[in-house]
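What follows is one chain in structure tokens, specifically the form predicted on its own.
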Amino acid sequence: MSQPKIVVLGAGYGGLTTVAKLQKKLGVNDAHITLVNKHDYHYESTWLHEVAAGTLHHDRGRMKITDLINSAKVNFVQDTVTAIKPDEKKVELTNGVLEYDYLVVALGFEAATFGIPGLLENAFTIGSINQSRLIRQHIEYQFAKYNNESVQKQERLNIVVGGGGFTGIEFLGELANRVPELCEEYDIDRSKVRLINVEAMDTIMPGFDPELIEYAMNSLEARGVEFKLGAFLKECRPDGITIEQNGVREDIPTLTTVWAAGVRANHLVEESSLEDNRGKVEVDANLRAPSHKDVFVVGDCALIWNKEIDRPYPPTAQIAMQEAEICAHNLIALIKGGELEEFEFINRGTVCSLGEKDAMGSIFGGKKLFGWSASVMKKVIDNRALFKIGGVGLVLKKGKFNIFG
């Protein structure tokens, strides 16, 4: 009997986490592993905006794909998904075609823009390790320049992030304590810069606790960032941003508008044939594809509902990486014998950054965190991240451990 193929879509944390379970657990012998990534290296996705505010080297934010492999029972392939074609048991590279008997999505998100004018040509998404940096050089191109013109441009100190979720308010808690010393830097007085939160709701990090909400607000306001709830991006332009709040426009001058205010499935998804709902796949118990039992699907391209509340579990890499847990167990199932397994969440807690040194969120069941102790949680919770995906060896060489900041 010939090996079983396993192709797995994606480094990101649900496919990476998939392949070191199934590496571990399978034998040369007992299947195929392929594991494609348009990259050589995984990023920790959760390390992003500080890799864009400038507080984090890039470097230090991903790491090769074959030292997180075996490569006696992983084949890694660098290429780019083109489509995905379930009905033939098929995925299209840009340089060739891989057959499967068992397929892993694991492709991760794409910005979503809800038709907002201008936003795809003008705005910064916080997406990969190039785009993150983009974002850093641009702003310090931005206060480079600013004291090397004739005419001073206020726009250039105007920096509006988009959404007030996780990956906003993160983003802003980095520039926070980056714009002092960028400041320092090029001779510029702080007061002359503004960070702008444009947040559609009435309130930043829906769904939080409202007393760590308070708290994060607090926190970044005593640190300049200004926030605009319940107002609508409403244009994008190269020089600066309309919004709508209480029924009032306002333009805002700037050349720097990060966007972070929602994200979809990979489009390869909604443009194969397997059944979505809204880009997603709304898979089974086992994480399977209803309409094709050989293709499991996780992280950002999996639509699970959380019954309690009756609406999806958001996009995290806590549950991205629970759910690539199942799916290997399935998998070596599937191939080995034994039972299925259904998927159910366990919520281990949630903790927000804020900056290097402060940061909330609640665990263990709700208990609430703020300041310095919920940053040493953050860390700890980036650093068992590290730990899922490469062992000791990789929490040693990229991991977090400066506890006092």
Given for the second form:
Number of protein chains: 2
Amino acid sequence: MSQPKIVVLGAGYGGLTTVAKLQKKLGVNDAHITLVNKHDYHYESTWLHEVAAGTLHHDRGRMKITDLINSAKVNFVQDTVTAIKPDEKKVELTNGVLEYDYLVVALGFEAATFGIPGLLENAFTIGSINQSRLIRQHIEYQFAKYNNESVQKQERLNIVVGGGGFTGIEFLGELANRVPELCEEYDIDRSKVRLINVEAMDTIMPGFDPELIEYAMNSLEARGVEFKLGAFLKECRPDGITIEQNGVREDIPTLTTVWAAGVRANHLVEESSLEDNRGKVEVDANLRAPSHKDVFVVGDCALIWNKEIDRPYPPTAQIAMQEAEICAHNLIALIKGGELEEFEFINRGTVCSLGEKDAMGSIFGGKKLFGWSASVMKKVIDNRALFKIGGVGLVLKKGKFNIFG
Amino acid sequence: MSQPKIVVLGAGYGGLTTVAKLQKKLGVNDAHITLVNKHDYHYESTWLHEVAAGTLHHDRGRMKITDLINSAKVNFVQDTVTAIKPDEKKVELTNGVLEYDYLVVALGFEAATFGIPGLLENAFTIGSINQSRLIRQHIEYQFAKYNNESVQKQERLNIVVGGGGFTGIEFLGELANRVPELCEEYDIDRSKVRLINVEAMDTIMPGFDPELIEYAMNSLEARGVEFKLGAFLKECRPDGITIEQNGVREDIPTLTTVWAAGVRANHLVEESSLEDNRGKVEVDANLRAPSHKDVFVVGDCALIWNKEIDRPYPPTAQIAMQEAEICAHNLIALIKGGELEEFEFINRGTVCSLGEKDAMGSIFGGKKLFGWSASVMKKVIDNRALFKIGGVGLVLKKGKFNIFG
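Same protein, the form predicted in complex with another copy of the chain this time rather than the form predicted on its own?
Entire complex below, previous chain first.
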């Protein structure tokens, strides 16, 4: 009897957690599992803002995939997916084609630029190791150039972060700590550097408790962050941006715009024949594509409705990993027999980092946390993600323990 | 009786060694000494190639001037010299004018580009802390960008060093060690990176013993350096250079050309009414300007003839510090009475670094040194320069001791 072929696309939180559970629960002869990923490493995408700010080295936040999988049970293919063909039960890669009996689509997010002129061409996004370390180097390069020009250019020292959501605020928290170091390194007055947050809504961190939002803004403003709320980004140019706030337009000269105000699912989902809703697959209760029951979708490519507030759940690492657990369970049930489980999101709370030593958030049933205790909880959450993917060994190797930093 | 006013321009090897000896030998009431420098720090200019390669942090090679001078005896002015007016016994600064009775011109070197098209605009030079750390960041930025483009650009990984003299070869020695680190940092194959030396003469390190030259080339070639000898740089563009070798032209794509093939004296010398020879002052035996006996010139702005080979001595830290000793002696003699001394160069040997653990050179009467013993000697020479300027304390603070590195 032939083994069913499981193909998992993507080694992010969703894909890797799925594989971790599959290889734990399935025997060598139960299935033929293939994991496909563009790079030979997994990275903690919720840590990338630290890499981009230059406060965490990228090697701390990435792991070789072959160190995380059991090669007796899982075949790793390093390649880039170019097309998903669910009607033919095939996946096309740059260097080949894979056939499957069951497919797990866990291809993550990409930046959504909403058609804002110049944004795609001129802004950075925090979306991969490559992009994040480029941002780090780009910012440092501007500081290095500043004192080498006869007319000093303020646009080198203005850093604009688009978006006051999770990524934008966490990135600003790191940047606010990093900038004084850069100023010392390149003999520049801290007062010359501007960190500007542009957010279209009237608040940062929408949906968070007002007290937590107040705390975050105070923490960041005290370290020199300027907030432009209710401000729409109208254009992004190589040397500046235009915003509109209260009907007034303003040009801000900058060579560094980092766009953290929107993500969408990997474009391959929309381009496939999977039925999609705004680029994502609105999965059934078992996390399968309604149009193709042999295709599971987890993480940022999946759309799941939060009935309580009648809006989709936001794409987070927490939900991706919970989905992966159910996805793996259901794959095992299909192969070895058993009941399919339905996905239900369990909110374990959310903590937003504000830099190495500060954070804010809410945990278990809404308890609010600030400052040091929140930053400890944030590290616990980060370590928990490592545990899910690589067990205790990975936590010890890459975990965050400097709680008295 | 009024104190004579001594003004020293420049806090490089020449200026600072002069001041160090003056403040040691003169009492508080003997003279009014003013030291003028653009930055509030002195830097070891012979270490700048390490800063530019990213193998030594610039703070290791610079010191606060106020930590090196005795403020009871020396007045430090941080300002930029804009003109030397020897006929009026004045020096103009950006923010004022200084009058003097005795002037010491120790304003160092700047790059000479010999009118090669595009060189001034498009090449880097290793001439200051600011320039050197910009080179370091520029190179790293190219590596960071390389994997972020759909079409990878070889010009980001081609690094051209113009000139096979001291600075060029020492810089290549550091780069050859640094590049593997950069490749690891940015996930780039070492074999993709080219380090290209372009030298117009048929040899690197002209004047050195052929055996030493052979050793240096082998050491660098073994670490991936390509030599283009007898090759003339014809043009430097933002994205490449053109060289001519054996009558054949070749275009080399590169975003990083570092010009280390020529220096000249600070342009202020030529612009002043001091009599000059190719931009330098051909000083008398007492190191004074023939046209203005109250002006001493030391270091790279001074021209001294080496009668043995009928050519001027090359501008080095060693000769600058020896000149400064005589200059200080003669100033003291003029003020307190005594015999003026004539300058005579004592060749203590020369060691050329080839990176952290390798070097070659000759010392005391021509003994040749290679490899580890030469690299130890190089560190001894570097520490000796620190001692001359700041005594044992500075050697302990900034010295190079990692001889078993």
